[in-house]
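Starting off, we have a lone chain in the form predicted alone, written out as structure tokens.
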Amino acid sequence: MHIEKHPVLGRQLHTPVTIYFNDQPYQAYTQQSVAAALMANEIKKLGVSRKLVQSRGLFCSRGRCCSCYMTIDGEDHVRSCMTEVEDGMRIYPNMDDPEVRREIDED
């Protein structure tokens, strides 16, 4: 659910755009972060944790925790809470990190 009018800040949604998450189209608005746009579209799992391979979602929303890493337009490990949506943006969850997991599995 998008917040169309904030009680203090007023109208927040601007130009609608289409983003693609796992190749499925979703509506977003310019000046929204990728993470906020996905949350507004009921997508809460942004990837899995490296060590325990558990679901990761939006945690700090300030670019500090790295919980929201995603692959955006072919670039891996992008902080989705700090990246604004663009029309036609391709977004994929951060589901694996084979080099790190390989080291963990060897321990």
Given for the second form:
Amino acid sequence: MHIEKHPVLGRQLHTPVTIYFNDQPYQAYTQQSVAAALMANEIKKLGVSRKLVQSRGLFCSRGRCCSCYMTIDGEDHVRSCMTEVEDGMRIYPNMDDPEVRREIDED
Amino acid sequence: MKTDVLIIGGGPAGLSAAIETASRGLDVTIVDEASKLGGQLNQQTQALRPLPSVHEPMRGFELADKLIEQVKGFNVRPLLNHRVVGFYADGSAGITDEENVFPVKAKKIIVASGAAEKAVAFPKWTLPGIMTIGAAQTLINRDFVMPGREAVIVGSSDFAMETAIQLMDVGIRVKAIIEKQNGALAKEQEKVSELSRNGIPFYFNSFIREARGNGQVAQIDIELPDEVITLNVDLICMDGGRAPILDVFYQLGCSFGFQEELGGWVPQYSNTFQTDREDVFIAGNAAGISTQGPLLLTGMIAGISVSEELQAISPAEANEIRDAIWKELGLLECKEVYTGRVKHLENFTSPVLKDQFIS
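For comparison with the form predicted alone, would you give the structure of this protein in the form predicted together with the partner chain?
Now the full complex is given, and it begins with the chain already shown.
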């Protein structure tokens, strides 16, 4: 649930955007992190752990624990707590090892 | 890119170091991985006290705004959404914008990398819905998102009590505060009383035996001294204390000591907040976990020392200001932490860890 009226900070959610998680549209607001915006839409499981394949979600919200890795706009292993939402963003859970992209210089 | 002073971390300590150096005419660059300066102050809605005498009492985000506003008046270049990822052989910092890496050559570096929250482990503590108290605070005060509806708090420090009150204020039901010691650890007892008055039970000598849930936390068993109770919750906020963030100091090859009162392993530094690498200074929680007021003072000391080294201020004047700030630090800082800090300084010349990464 989004906090529309904060007891100390008042109303700060002004600009709604649409984000897509697993191709489903959800409402978020600019300035929110991807992880937070998903939690506002009751999505807490953001991926699974690499070795034991257990559910993982937001843990530190500081970009340090790497529990909230997701695939955002085609890029794997993005820290979703440190990435702000953008309109039309396409987000998928972190279910696997990242695809390591490497540009090979042909010259 | 070249700069006089590179400050790693744009929180309260980094910003006060920036003000001290930039106000004396130095060219300052601040690198921070967040999209806004101010660090954790930005999501602190509680009143901060005690603050240094130059500030009137205010809330965390108000202090962040004030410091950011002050910095704007000087020659300070903030690199937001940027991180330091390593150092080149010539001492330049390798900084990334998450796409490219570029070198920044600084005459002096102030590391104010802050602290990280520690976890409290129990079976299934990694389930979604279980997070640090800082994360819960960030969700409600930065992102304006409810992290859950029914919560328990593990731990009873001042920070945990403040967060519990902030959760309640946005309508989250705090079902219990679980503390493994036999009493509340918060120094500000009025916060404990406020929570008790609101009917929130404190379970002392207790801990979480297990969490359960399918894909996210739904239920916990709490082991009390003489029984085990089960609560349905969708949010567990854990307070495992904080430890200095040390990555950059490892990369710089700084020496370390162990000081329980400062949060464990801490880089060694002298009373000018200079590490054993002459071009590297330290400030804030990285120099030992403290409260916001003292963090500002440590940033000021580091800033004064760097200004002195770069001849923006005379040694005599620097000494005079530094002595005054140390005096205020002694008054403002929790006695235990201050004593630990003084002990830590004494070990500067005999660190526990030195040259541990010889390659």
